[in-house]
Structure formats: structure tokens, C-alpha cells
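In the block that follows, a single chain appears as C-alpha cells, in the form predicted alone.
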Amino acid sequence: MSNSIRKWVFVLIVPLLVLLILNIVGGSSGHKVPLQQVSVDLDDKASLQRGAKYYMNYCFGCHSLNFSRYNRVAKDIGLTSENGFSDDDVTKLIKENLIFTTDEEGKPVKTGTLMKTAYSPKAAAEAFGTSVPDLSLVGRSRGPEWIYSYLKGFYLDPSRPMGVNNIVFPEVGMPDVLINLRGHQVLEHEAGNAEEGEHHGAPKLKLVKPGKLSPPEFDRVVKDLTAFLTYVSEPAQLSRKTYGIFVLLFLILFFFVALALEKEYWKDIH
């Protein structure tokens, strides 16, 4: 093999092996539980959609997403003038539906103000006895696998403070905000093996009381709300996959080229 084939074979192969090195390491993180596996469209504007109107519901209360705008996430999951809205239509739903919050006058805050909610963290602290963490870069430290399995896993638990825990974050300090609409879940644990002396096996949910929403009815409303969450982590993603084919395109021919520029360089020399 030439100098000029190992260098390119040295160039491609080493960024490909970085990748699945951290991609182990990422994964070999581990949960105690595994994490249920949820397929998240961030090109299904409905379901952006729904998700946003949860968690202004259920979530903004006291989690803020500092690092978005409430125009810009209006744009992006699909109120704009190409779907059928007009501004002032685009403005009305804003003011009715994500904005909550008012400022220093008492006014409600502008469209374009960052997503902060009024949840001091001296009151967070004191009502849970630790701030409340904002969760603009959620879907990105954790994933949508994760958080689609969190806000499934609570569970019943009379020791917490707050009545419920978690089986994907033990010892949660938050309440169980869904739970009217999921029901209550106890946590139960498969059998164990007993010649290896374990006594309990894998653990597991199960429903006792039904809320308002069916599982499968819950399910979406979960996953919409991963939707969001992953969706406000990284606004980017919903038009940089398109720029990343176009740039590998490019990237494959202009290897090529720079090959044959390459060969007609060195041809007088080798």
C-alpha cells in the first residue's frame, strides 16, 4: 500500500473509530433499569405541538427552559405563516398558551423573551430542598430514551417526601406530575433465582389504579412530550440532518477529486 492510500485510510478510519469509542463509552454508562426505547419524529409539527402544550401544563411551573424563545419555539413547531397562521394569530396563541410568566411591572413578558420561569430558585429550594433545574439541554445530557422512561417510572413510594419515587432516578425529589393522568404504579420485583441466592429479580411497574388517559393514550402523551424536550435541546437538529447530507455529499466528491489531484501531483516523483 502507498504512503498516499495510508494517509487517506488514516484520515477516514481514526474520526470513524473516535466515534464508536465514545458512542461505547456513552452507552457503557449504564442504568441500573434499562431504558425503554421510544422512536421521536421532531418532523411530526403535531406532535411538537401537543408536547409544548404539556409541558407549559405540567412542566413550566417550575422548569425553565432559559435558552429558548417563545417565538422561536412557536416557529418551530410549525405556527407559521406556511401552515395557516397569520402573526397576530401566531402572537394570540403565544400570549394564551405559553406565556404565564409576567415581569418586573407585572405585564406579561414578550414574545420574544427567553422561557424563565417564575419559580424562584429560593422558593424551589425551600419546597424540595434543592433548586429545580432548568431543561433546555435535557434531551442532549440525557436522551429521549431516558427521558420517555423517567416520566414513565414513577412509582408509589410512602417514604418520599413527595409520596412517589422513581425506577430510572432512585430517590427523586420531584412530585409525580402526570400521575392523574397515568394512575398510581407500585413497583414490583420479578423472581429471583434462587440457587444463584438471588431473592428478587428484575423490577417492574404495574398500573393498580387507572388515571384519566389509557396506557396507550398516556404513552403518546409521554412521547410527545420527548418530543419537545428533545426537540428544545438542540432546535439545529430540525435542519442541520438536511445540511449534514449535503456536506457527506460533498465531502465524497471532493475525496475523489483531491485523490486525483493528489496521484497527478506525485505521478513525476513515484
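Numbering follows the first chain given and starts at 1. A quick note: this is a predicted structure, and the numbers were derived from the prediction, not measured. What changes on going to the form predicted together with ligand HEC:
- Assigning each C-alpha to whichever rigid part's superposition fits it better places G173 and V247 in two different parts between these two forms.
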Contents of the next structure:
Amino acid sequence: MSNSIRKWVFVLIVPLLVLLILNIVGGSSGHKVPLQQVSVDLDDKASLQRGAKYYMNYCFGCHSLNFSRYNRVAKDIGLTSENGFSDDDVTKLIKENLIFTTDEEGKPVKTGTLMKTAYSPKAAAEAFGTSVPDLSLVGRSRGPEWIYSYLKGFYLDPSRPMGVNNIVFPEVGMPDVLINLRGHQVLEHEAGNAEEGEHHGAPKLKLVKPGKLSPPEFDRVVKDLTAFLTYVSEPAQLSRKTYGIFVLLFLILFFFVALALEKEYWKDIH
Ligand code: HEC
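Next block: the form predicted together with ligand HEC, after the form predicted alone:
Below, the chain from earlier opens the complete complex, with every other chain and molecule after it.
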């Protein structure tokens, strides 16, 4: 084998092998249940607005968003003058729909403040036996599919302190805060393959007591929450896409300019 081929084999094969090993290691320690697919559309402002509302009502009591400011979030999810809201409207909407907390002195929180919760890490440790994570980056660290499957994955388990467990996050410390909307789920197993000596097959969840919402309505709530958390983890992705289009247009234009220049330079040389 010539040296250059050997070099290429090294350059191509070694990273592939590393990826394969990482996949196997990651796969064995990760979730055994396949994650549910979800496609979040960050251009769907109505979905982001609903997601923000659900987040502030159901999650923010425990989970802060330490890197976000109320007014930036409001702007990004479409509460802006371009969408027909005056500055006063926006301030009012933020105060009515997003801000439910007061600052340390008990005064109403200003719209430019970071989205911190009043929940102290100590109180959380006492209540849940674990810390309550800030969810600013969870959209990136776990990804939308994981968040979606996690919020749908709670089931009743009397052996756990909160009375629930989670199919993608075993032994979870978080209570099932959406249980009234979703209803009660129990864990079941599909029939196992006796020939392979399995007692039971893939785990699946069954709704045994309906909640306030129908399953499709509940899925939409969870999807909106997932979209909101995906946006929060990288606010710049909303504007990045627009920049991307301009950059591509510029490159196309520049290609023709460069082509014309090239012709011009070479026209007298034969
Ligand atoms: C009563 C407090 C409480 C509320 C309300 C709450 N959570 Fe949690 N959440 C927790 C705790 C505690 C954990 C840590 C669980 C653990 O480590 O076992 C957690 C963990 C999580 C995680 C996993 C983070 C990670 O990467 O490990 C996500 C995602 C999450 N919560 C989303 C939500 C969403 C979305 C809502 C609102 C629908 C919500 N939580 C409401 C207490 C809460």
C-alpha cells in the first residue's frame, strides 16, 4: 500500500471506528426505549408562545432559565411591534403571561430581568433528593426528541417517592407535573420472544385514566414545550437562518462576479 493510500485509510477509518465505539458505549448506558420523533418548527410563533405560557405555568416554579431575559424571550416569540403590539402591550403581555414571581424584596420583577426562580437549590435537594436543573441548555444537551419523549414518558410507580417513574429517565426525581393534562399511564411489556428466553419484550405505556386533554391535544402541549425549550437553548438560531439565506445569495452573486473577473483577466492571454 502506498503511503498516501495508507494516510487516507487512517484519516477515514480511524474517526469512523471512534464514532462506532462511542455509539456502542453511549448506547449501552443510554435509553433502551427508542425516543419518539418530533419536528419542532421554530418559525411557528404561536407554538412558541403557547410553549412559553405552559413553561411559565407548569415548569418555571422549579426550573429557572438563567440565561434568558423576559423581554428578549417576548420579542423572539413574536410579541413585537411588527406583529401589531405596542411597547405598552408587550410590557403588559409579559407581565400578565410570563412574570409570576417577585424579586427578593417582594417587588414585581422588571421585564429586562434574567428568568431566575425563587426556588433555592437547598429546598430542592430536600424536596426531591436531587438538584433541580436550570433548563437553559437542555434543548441542546438532551435534544428535542429526548425532551418530548421524557415529558410523555411518566408512568405510575408506587415504589418511587413521587409515585411516578419515567421510561426515558429511570428513577427520575421530578414529579409528573403534567399528570392532570395527560392522565395516568402504566408501564406494560409487549409479549416477549420465548425462543430467545425473554420474559417480556419492549416496554410501552398505556393510558389507564384519561386526563383533561385528549392524547393528540396533550401531544401538542408537549410539542409546544419542546419547541420553546429548543428555542431557549439557542435563541440565535431564529436569526441565524435568515443570515444563512443572505450569505448563500451573496455567494451565488459573488460566483458570477468572480467568473466575469476571471474572463476579464485572461482575455488578452492566449
Ligand atoms: C416540582 C418541581 C418541578 C417542576 C414543576 C418541573 N420539574 Fe423538571 N425536574 C425537576 C427535578 C427535581 C428534576 C431532576 C430529576 C432527577 O435528576 O432525577 C427535573 C428534571 C427535568 C428535566 C431533565 C433535565 C436533565 O437534563 O437531566 C427536564 C427536561 C425537565 N425537568 C423538564 C421539565 C418541564 C418541561 C417541566 C414543566 C412541564 C418541569 N420539568 C417541571 C423538578 C421539577
